Amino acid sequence: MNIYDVSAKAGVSIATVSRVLNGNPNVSDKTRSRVMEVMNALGYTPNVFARGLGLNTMKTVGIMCSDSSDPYLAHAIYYLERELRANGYDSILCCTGSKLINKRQYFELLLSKRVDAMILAGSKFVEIDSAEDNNYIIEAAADLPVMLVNGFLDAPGIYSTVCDDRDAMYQVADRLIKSGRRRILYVYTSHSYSGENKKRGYRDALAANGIPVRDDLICQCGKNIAAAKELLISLADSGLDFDAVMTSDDSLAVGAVKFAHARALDMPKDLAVVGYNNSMMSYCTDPEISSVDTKIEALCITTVQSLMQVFGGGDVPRKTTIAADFVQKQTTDI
């Protein structure tokens, strides 16, 4: 018998048991009575240990990002668990995939474990499409800190630290078109609060020089080096020119310069190639390519600061931004 059971008999979620358990107020009567009735007839007993021996805190930090793979959050999870580590903190990791359901299920789980607070890796747990479908956050920042790394939510007990996506991508663009660029070609992988920041910032650009934004230069990709590569491929044998690319992430932009390879354009002079998280990928090209540092070091440190002074009682803000750097290296002559 455990936390689960007595969620799915009373018909509530696992954070609202885990509210009753914990005699939060932000319950009803109603509700507080129908789970201690299914507690008491399923005779479930939370576990001593698990509620922190009768303490207010389990020095414990749920994580969750959705991809543990990806070159950015495994980055993002090293930092954090370091600093957590460093404040005295242990964490809990899960690696949800990018099903809401799945995301929720991961979520309610970790508050079964009385984490302290939670970190949210990555802006793909900010449902932009469906904004009900960020409830389960808000609703459990009534009761923890909940802390997100690069995405936001305007709500009560909810701490952003994003790094500058939009305007990044804005000066990037606005310098290839000051360099004489004027058919950027623009991939990305997703539709996440990061992404569309991307995305405006480089529509903006176009805008402010005079440029139409041209819905046949912006493209989607799978985070997908092959699958990168033959979209420029299709893209320049349907006849689209195009004498820049800029990505939403650095194996796009290895997707770009192995079709630039392929084509024996040369880098920058026939075409300028631009990554974004300046990540290791960058650096193992010929030539390297010129990418957004997004200071992923600096937002993790920044977050579990936050999160520490949340724990003390401090005046925190709810969004902190970070500046992005620009990294010349040999695919730009910006």
Second form
2 protein chains.
Amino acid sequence: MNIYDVSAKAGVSIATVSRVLNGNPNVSDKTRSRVMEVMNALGYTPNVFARGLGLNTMKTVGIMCSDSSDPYLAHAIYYLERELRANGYDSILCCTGSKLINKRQYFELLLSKRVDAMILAGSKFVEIDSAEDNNYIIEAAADLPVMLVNGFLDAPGIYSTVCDDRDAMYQVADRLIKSGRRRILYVYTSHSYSGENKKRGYRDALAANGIPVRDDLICQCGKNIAAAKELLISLADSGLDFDAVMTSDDSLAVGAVKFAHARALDMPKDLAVVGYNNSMMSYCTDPEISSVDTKIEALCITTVQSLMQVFGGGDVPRKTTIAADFVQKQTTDI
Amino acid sequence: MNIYDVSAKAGVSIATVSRVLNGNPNVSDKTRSRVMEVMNALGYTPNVFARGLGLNTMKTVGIMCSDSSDPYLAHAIYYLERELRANGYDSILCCTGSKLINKRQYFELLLSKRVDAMILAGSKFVEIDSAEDNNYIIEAAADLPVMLVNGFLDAPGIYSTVCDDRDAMYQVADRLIKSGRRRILYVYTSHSYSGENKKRGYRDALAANGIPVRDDLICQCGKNIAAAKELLISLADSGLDFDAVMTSDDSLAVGAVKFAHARALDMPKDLAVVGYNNSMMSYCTDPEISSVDTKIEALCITTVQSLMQVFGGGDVPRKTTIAADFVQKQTTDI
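Could you switch over to the form predicted together with a further copy of the same chain, since the one displayed so far is the form predicted alone?
The complete assembly is shown below, putting the previous chain first.
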């Protein structure tokens, strides 16, 4: 007997059952009566996490990420856990994978544990093509704070801390152009809030410098070193000419360095390469890869600080933006 | 008011208070009375996780690791969380850092949450030089199962799943020797259960092949690419001659590849390089680094399977050993 059974039997969402349990006024009297009837009929009592037992909080925050073994997200989890613990909060971790149905299920599962807040780490949690697919997050935010790390959803109760990816990419492209590069290949992994901002920065910098944006210089690629290397080889073989490669992830930049080695290109003279996230990978290659430090530690610290302010009843902006840093190493001279 | 206050006031350990709460018979009547008196005097009631409220389990497991942003541990957490969730268990994550005092504090904190079991990920949790420093783990294991991932402590209630690091290193060294290498440098990061087994494998293989073990060919180094590169440069500059480098971690092997590049050495002809953990880093370099796959996914799956058997009252061996795999890439020809 759990909140799922009540939700199914009453024909309402988990979030609605949660609202009734919390005494949230945003439930119609009719719905509230229906849910209470079902609870009585089923003999349901809220679980031990429930605030209804007279305990105001479990001091526990749910953290969701698509894949904690991704280096960027692994760091996010490390910093979030550290900051939450420093503030006296436990974190229940949930790695959801990338499918919407699983994200929704795990989200509801964590809600049913009566966590005090949810943190969604990484930009993969906001569906940018089908806004209605985000409704489950927006609905839940009526009951508890939802914090997005490097994602953005404009709704009450949702607080986003984002890296200024658009500006970071703009600056890199602008500096490459001003140092003489004209045919900058842009290779990216995913269609997401963060991914679209990065691409926009690249496009805007070209436009601002009077360079036409060419579709054949913008390519998608799996987040995989070998795939990126092969992509660049096939592009070069097909006659495409490029003097710089900007990427949305360091793994793609490592593939670009391997392409340059395979073709005996000098870096940065013949080919400039720029990674993204300034991960350990960017330090493994020879030459080391210039990359964008997306300040994941600062993002996580700010996320937890904002959450504590929300808990304290403070006025927190729905969106906080943090600037990235370009870390020049050996694959650029800009 | 919490279990700490009771522990402090009664002058007994958290584990003892926990035993009293659990009705564990391994507490003297005198101690039990004392703890109960203090609880009454302080008005203490067990927190909502407590089994004492008539709930047998929170279906929650505490996971401790020293640093979730380390690639090996990041994967461990990912697999542990996935397997626990598949079995209906939540995980509360705790990144402790490397100091014993912090490990102990976090361990007690998680115990006070009344988790159903503890999983300690990584070999850094067992102190191999000062056995008494492990007593807090051995004591806790009287009350709840403690699972060690790639660490070993021989005590009731502690179940270890370990990679056969000694055999993995033995096989690598043996193959290097049989392919003609005679001056194999061994570079390692840490003094731990796993670290000592790796070193033993190296030593045993040399001894078995009649090659003297030379102390000047065994070096410790920080887990850092640049430090490893500099160490090898200074060793070579000091006149040390070596035709192969075995390492206890891929980051050191990346440093060795950078050393070889700096000295224009051909790999593997002039220098063979072997990494450990077969992480993403070993795929970033040119040439790619041959490395030992330590089967972290299998270790984690086995750990959770063993835990479920323990929960079910099954007979589980205190130590399960899983064989590693050598993944030959481009820095060896063995």
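Positions refer to the first chain, counted from 1. Nothing here was measured: the structure is a model prediction, and the numbers come from that model. We call the rigid core whatever largest set of C-alpha positions still superposes within 1.5 Å between the two forms.
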Is there a C-alpha shift of 2 Å or more at P317 between these two forms once the rigid core is superposed?
-> no
